[in-house]
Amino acid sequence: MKLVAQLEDFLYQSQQAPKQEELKLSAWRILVHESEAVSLGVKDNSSGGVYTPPSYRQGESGEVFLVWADGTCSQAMVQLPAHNDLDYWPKALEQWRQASYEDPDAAHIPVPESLPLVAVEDQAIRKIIEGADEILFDQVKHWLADKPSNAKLQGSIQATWGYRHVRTSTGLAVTYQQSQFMSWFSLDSLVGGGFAKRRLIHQEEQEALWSLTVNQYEAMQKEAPPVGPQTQVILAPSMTEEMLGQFILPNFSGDRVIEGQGAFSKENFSEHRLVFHPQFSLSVDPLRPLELGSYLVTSEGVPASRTMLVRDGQLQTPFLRVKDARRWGTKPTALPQGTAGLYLKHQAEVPWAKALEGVADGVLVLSVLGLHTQEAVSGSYSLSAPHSLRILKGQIVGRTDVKLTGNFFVDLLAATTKAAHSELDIHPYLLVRTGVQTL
């Protein structure tokens, strides 16, 4: 608290009577997070070695957004100094304004609103941070008791619990407390499982996502037959998630589209062009209770809310922070915090137990290599998967490397694209027909 505190005293004043009049502020905004950790890791079958000590680490950080006088704006990085330095702000704010630049767009604080109610802190989580951690060591007993006995096990878990402080000149002044829990595992980096929410893991989760993982692992230890010209191709949850990273966020994002270097262009939006099929909608939710990517405010003030990306397969708007809704001619929109709290959606979704079960022909994509090196405004991709999982007549029968070539763009267009979800996960399996070849 110290943090927010000093910065919101020393701002204040040099916006009502700085010492030199051309280091007046006009506006301004803080974000700040504090935050404590306790983590815990595993690294070939070792608990709490060198490489995977338990840790506990605590901080205070967070970033300005300043309006001078002039219009001009200026943003940096800001920590708590590490002495009573009296000096430390006054130099900072010289040196802020030395970095000063034009951007009328962003020389806007919007006025508090009213906030919503949205869960985002987990009180177990809180308890493991005071020193009720024994939850951790028992969860990293259980992995290396359970795992097949000639697999080597890496993972790692950490609490995390703190505040979340967001101050502006207009007269916003919020602190709330938030969580996180994340856990993963892998065996012999084949496959492997992972959690990642505002609240614990309950223990049918952990059991869910341990067989489930363990079972494919035991599946990697067959080879399958090769896959054919009618191959289904499945993407697996994770798989999902990268693909959404890669070719949906970066062109969703309002100032690419209003700088043209997106795969959608300002018309589009306004045309509501069709863009996936109309089982598909995107939205952008942090209204969840407990999910990572939920918020009450964002750093700029605004508002939770929930935005529709695309319905019902047509665009609708892209996600707009408060500079791209200002240049956009509307309000700003909920933001993803990365894909967490991105979430696609179909119409006809059933149950993966069920899906898998209607698999004659398919292969289960776990993950690929270079998918961060493929175009993301085209959606064409080209990508090796050399652990995927071979499917047929509805089970899992084995291991075969294939490489996949299309379009995810056109993956999510076509009526032959198919959704299943679990309760695992937040992004489902997407069943396609994509190119694929055995390697």
The other form holds:
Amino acid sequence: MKLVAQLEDFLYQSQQAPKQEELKLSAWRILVHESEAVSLGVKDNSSGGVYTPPSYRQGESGEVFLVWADGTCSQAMVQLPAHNDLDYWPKALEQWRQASYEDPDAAHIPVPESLPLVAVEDQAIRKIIEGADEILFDQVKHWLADKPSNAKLQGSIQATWGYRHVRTSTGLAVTYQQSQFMSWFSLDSLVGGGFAKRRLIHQEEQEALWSLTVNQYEAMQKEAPPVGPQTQVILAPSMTEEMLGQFILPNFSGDRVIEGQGAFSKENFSEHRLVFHPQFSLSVDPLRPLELGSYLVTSEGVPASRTMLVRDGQLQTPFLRVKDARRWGTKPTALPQGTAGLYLKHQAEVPWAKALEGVADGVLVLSVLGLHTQEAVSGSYSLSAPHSLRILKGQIVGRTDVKLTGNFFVDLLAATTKAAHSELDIHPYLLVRTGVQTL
Amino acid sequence: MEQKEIQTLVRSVLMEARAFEGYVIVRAQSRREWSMRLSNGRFERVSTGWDSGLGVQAFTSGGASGLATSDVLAEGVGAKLVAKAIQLAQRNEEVGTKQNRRIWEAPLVQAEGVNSAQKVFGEIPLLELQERVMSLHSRLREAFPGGAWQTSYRQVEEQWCIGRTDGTLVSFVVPRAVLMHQGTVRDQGQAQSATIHRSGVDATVLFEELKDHGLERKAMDRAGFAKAVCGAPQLPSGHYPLIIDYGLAKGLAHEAFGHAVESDHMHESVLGEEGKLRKGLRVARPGINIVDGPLVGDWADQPYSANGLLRQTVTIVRDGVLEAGLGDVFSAEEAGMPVTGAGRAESYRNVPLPRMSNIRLLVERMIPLKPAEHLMDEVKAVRETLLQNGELREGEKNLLLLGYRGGQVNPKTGDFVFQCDGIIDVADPDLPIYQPSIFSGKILSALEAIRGGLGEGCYDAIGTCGKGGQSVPSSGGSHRYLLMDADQQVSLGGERG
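To test you: the structure above is the form predicted alone. What is the structure of the form predicted together with the partner chain?
Okay, now the whole complex, with that chain kicking things off.
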């Protein structure tokens, strides 16, 4: 019997006909993931070596959230019991009861609402899991054959397919299939490219990503003139995503705002304080087909919907789980999955090729060291970016090592900050005026 | 699952593979965790959980490998995983992977480790733990009402069993517990946070804290310091004489030197040459030693490797000279170093990688430091001790970097960056405070710049090593402070645009 079915039966019984009154549930919620994944890696130009072998992973686990008859709550991680032990779940229930705590705002299970139609599964990925895994081996073979001759290649490909089950005591019973395909590669651990969506990468996307990365790698072989105080800093899309993850995501989490642990207060949101330049907007959008951050329903049973966090530079709402929404006095919002599902948009975005033409004196930052160590609440950064690409008169001319010092909130508020988009990324290039020095 | 049950499972899976001509490593793990988080006086979460699973790594007789794992421990899962791992290994061999037969040379080990916990998992009921953590949290909030406080407590027990085709069967228990306070403070329109923790192997950490309130004092001191940092000026970038605390020293030792001597990194390490460890290379002044090895009762203790070998203590740098690396069975010989049982994995799902346990950076030239109860008293003691010993560089800033927020290193180029909570100029009698700013440079220059230690050894700086996308506990430390000369390849700070 599947885990979700076991839990559903057991929790229903514990609500309707508990063996002890103390163990009576008033409400519950179940989230179970059933998944299978295959992966293959490359290390130091060798595919499938002892540290990166072809791998298969099977999983069936989840979490339960319980509301007891006295209004207290419990949360627990669950997986299938190892043996067919009839006492297993009753014993678990007793332990969950021990772990109960008071949290009246959390003790609320939403009633079911209609779900949107969102594409989150690619059948081609299912076929890989079922055995047609040549695509993994072929892709790695191409990488190794096409790489620059002196470069050391590292990389990985992973395909995941499975079911997501959400059940609630209020009547929600959703099961849907979902998939993921993730691949990344790097050359000499200096420059790399990555792809992560709920569908397979298209051949033209793979070729464009590869070509961009190899061009950047080749540009890196030449030393370029150092930067000056007027040099414009351009964050590559992957850097923009990392900056969003470090500075924006935690400060828009409803619980942190409510608890006074974020950069903005609840009043800042109600007053719609201007925090970004009016041309910037920030949203959570789980409805985009086959994007990694897309879903049908949250783990709490809330249907996917689009939420604007910042509109025209002004704060609208943090993202709110059920508990935070009750404390905030509104409905739950869409939730990002890490930075997946989070979209930063500038009204005057231009294609990257056009933006590049206009950069007279710039440096393109592809990666930095130590971003995770920066203070998220203040937004301030002091980062080292060795192996950045120097831009002069609209051309990438070679490699330079720089140090960046500034504040990401200031960058997003500045009128001088521009954005450019690329077909390969959902996050934009950001062209900012910030502190830059030779490393 | 209990230890005997896990051993039985591993033996049964090995039996499934007995007809296979190659080699099999079976890893089973059962993990229990209780955790809780409080925020501003209320429980935000109390969670219980367990996770058990099985991983089978198969090697063809030529040495091509495949891995299959599952957390569904139903009837027949062992046979299924063995078949899948063998199929993947054979497939891997067909496409011409680089083969590795080192596992056949590993010594046979049969051992059962002792659980180092004084209070076994579950001995203190969850309800009692909740009450105690709430009492610590409430006390801290009353003592420092100007901060938004979160307190979390987590205790984990991992039971491992590793079996191999050669008859090896190793099982051990790894207990861990940590109590953490995180405070967010605001001043002059700026916000800063401070995180402080107390770690051990079991609920004893809570009882010790209830007795001495040492973590509470540290949390209040750090929150006060974070408040001062909010309105502090920024340092001009430059090369300064530095004093770094043991948390940052652990970061330096771990990120900069530990990773650079791991046997799978020798092709991409500044401490490797043509794939071999540069043994005999002078990397620091005489008297500098770097040692890695498990410590009983420590956050990152693990007595055996995830390949079933005894974990050894290794002197990486002895008297300033690079002497040894952290070798696992698969790459140590190729990297020119002995096998030291360094393979560790996050769980049964992951391939073990060579990595550290507790890494210590020690200096023979140590100046004693009188311990102080409060942070700023200790800073004053640092200044006085340095003055008395003629260690303050006259006419320039001598900067004390406090706290460790993490760091990153490119082992190939030797570039590193670290971040602290804030900076104090101990050469100035007013002890002015500055904003934290990037501490960066070249790892070999940083090691060469170390000139002495201040205070006794502190090895309980904890963290999580993220190598290979896995999360494995790490720890280490140094003297309470390390003294570093100014170096042109090691810099602090940058200027805003």
